[in-house]
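The data below hold one chain only, encoded as structure tokens and taken in the form predicted on its own.
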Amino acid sequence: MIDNLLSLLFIVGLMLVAVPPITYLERKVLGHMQQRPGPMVVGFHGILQPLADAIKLIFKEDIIPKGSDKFLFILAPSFGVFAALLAASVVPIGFIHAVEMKSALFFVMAMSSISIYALILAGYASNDKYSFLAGMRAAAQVLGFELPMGFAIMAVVILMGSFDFTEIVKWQQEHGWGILYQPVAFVIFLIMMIAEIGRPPFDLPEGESELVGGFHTEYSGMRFASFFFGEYINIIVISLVVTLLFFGGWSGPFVDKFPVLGVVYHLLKAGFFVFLTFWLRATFPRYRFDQMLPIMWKTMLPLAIVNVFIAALEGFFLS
């Protein structure tokens, strides 16, 4: 019990502490990819910029618009962070298991889906037409990407026979990384998860050129920052989950002798996918709303359904 509690505190603390450095790294990576230096003023090469941003956001005036639904307006930002931390609590990092669940993968997907309601509630509660339109966009995205992502997950579950991350990693230790058997599921899952957390090029609920700022137009101070805390925690969780499903999780050389290496391997693999989200943001322009839904319904969904049958055949021949 104490071990589980300490593991839970470690994972939740890691998620919260990791967000400021990740925001700094994203800005530096984007800067160098676009031939500019990124943050350079506060501290050596701008390394204290996240601290300066935190101080600024803490002391900014907290404004609640007149005519808004105050309860939902206050609830929405914390809702996203809470759902993201719940998802993180069941994701093992190497030998560190905070909450062991046989259906951990299902739980993570459920919490990731629930986190989108933070955007919908913020858009509805703000009493602002741009925020409301952004909330409706978020709702439409949920309808678009949940089905392809669900079928991609089912392909992995059918092949490996479990929703338990530990069992999924054990299967890959015996048969090889999941991406070797399910490359299509990997591509679909990765694209749909990026869409789910609203990262570019699928950041339609916060399109500045059409919606001013989108769902967070009326937010300021720490409520504004809470949305991005939830987003970056989700990026970390998704990166950890992708490595568990398709890249062997914490498995690697000498893990049996030195379990701490499993934590290192897992974080390094996940770190690549965190970097990938930065790379995508720097590379692709935002999709138009009328472009996004056909991609999900007409391309990803049929491909994901066909892939489920392929996974069933692979499972039959491997059993």
Contents of the next structure:
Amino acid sequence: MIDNLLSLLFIVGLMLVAVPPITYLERKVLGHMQQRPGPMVVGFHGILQPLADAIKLIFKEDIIPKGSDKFLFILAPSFGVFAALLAASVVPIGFIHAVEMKSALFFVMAMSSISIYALILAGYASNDKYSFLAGMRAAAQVLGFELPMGFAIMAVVILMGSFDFTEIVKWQQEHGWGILYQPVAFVIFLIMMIAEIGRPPFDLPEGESELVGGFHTEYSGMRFASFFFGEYINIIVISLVVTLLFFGGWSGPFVDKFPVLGVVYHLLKAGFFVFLTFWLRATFPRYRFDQMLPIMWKTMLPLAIVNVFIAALEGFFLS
Amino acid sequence: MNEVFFYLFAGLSVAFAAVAVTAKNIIRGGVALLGSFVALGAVYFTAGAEFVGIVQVIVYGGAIVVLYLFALMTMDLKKMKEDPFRAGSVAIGSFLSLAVIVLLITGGLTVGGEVEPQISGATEIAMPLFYKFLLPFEIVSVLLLVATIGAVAIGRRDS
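What about the form predicted together with its partner chain, after the form predicted on its own?
Up next: the whole complex, starting with the chain shown before.
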């Protein structure tokens, strides 16, 4: 009980503490990929930039636009943060398990589908055409990515026989990493997870070149910041999940003797996927809306369904 | 301890449902409906049916309410407000709700007694569904397919 409580504090603390450095790293990585230095002014190589941002956001005037739905306008940003933190609470990092749940993987899916309400409600409540369009896009996007993602996860679950992350990692310690058995599921999951966390090239609800700022056009100060807190926590959580499903989670050499190494391995593997989201952002232009929906419904979904049959065959021959 | 949470979330679910039907702003009603569904998912959790609780949140909270909100946001809500109630639809609605209430009360009376909550995952649901009740399950899936094709046929543009 005490162990679980400490683990919960550790995981929630880690999520909250990790967000400012990640925003800094993102801007630095993006900068160098685009052959510019990134933030340089505040502190050594701009290392205090997140702190400066936080001070700016806290002291910024909080504006609620006229004609907006005040209640929903205030409610919307909290959906993202709370759903992301709840999802984080069931994800084990190494030997640190906060909430042990038989269907933990499924719970993460549920929370990710709840977090999309932040975008939809913000879009509706802002009383702004651009935000409204962004909210509609978010709603269509969530319906698009959920099915292929669900089927990709289903292939993994059929193969490894559990929704429990501990069992999934145990299976991989015996048989080898999941990506060796399910490369197609990995590719589908990777693309859909980018759509789920709303990062480029699937950041259509934000779309600053078409929709000003998308769903957060009318937000300022800490309300604006809490959208991004939710988004970045989601990035960390989904990176941890993808390593658990396809890259053996905390498994690696010498983990049996030193369990702490498991935490290090897990965070390093997840760190690569956090980096990957920056990389994709720097590399790909945003998809158009009429390109994105066919990708999800016409390409990814049939592929994912066929892949479930392959997973069933694999499971049959392995057992 | 579980019982406290059971009654807490059950009460929340009913309260949210009441807000959902009485709210004047239909989008707020939709959000209340979301709250009701999520609270119901929590009720399943307190009864030990973890998997069903999560499915409740994903399917109803995640997909269906999103679909409702998507549809409602595209509609002309002002025009809908001015439309008067039709006696026929009110009658059908009240008849259906009465039937559901009667069924629920009789069901509650027949089950009764002490029910031991047990932690149950996907296996406990899948086994009866795909072995014992396979035929009803398949019939329901055909019914859903018919409904989907019907919806596509109605929504299709003539060209």
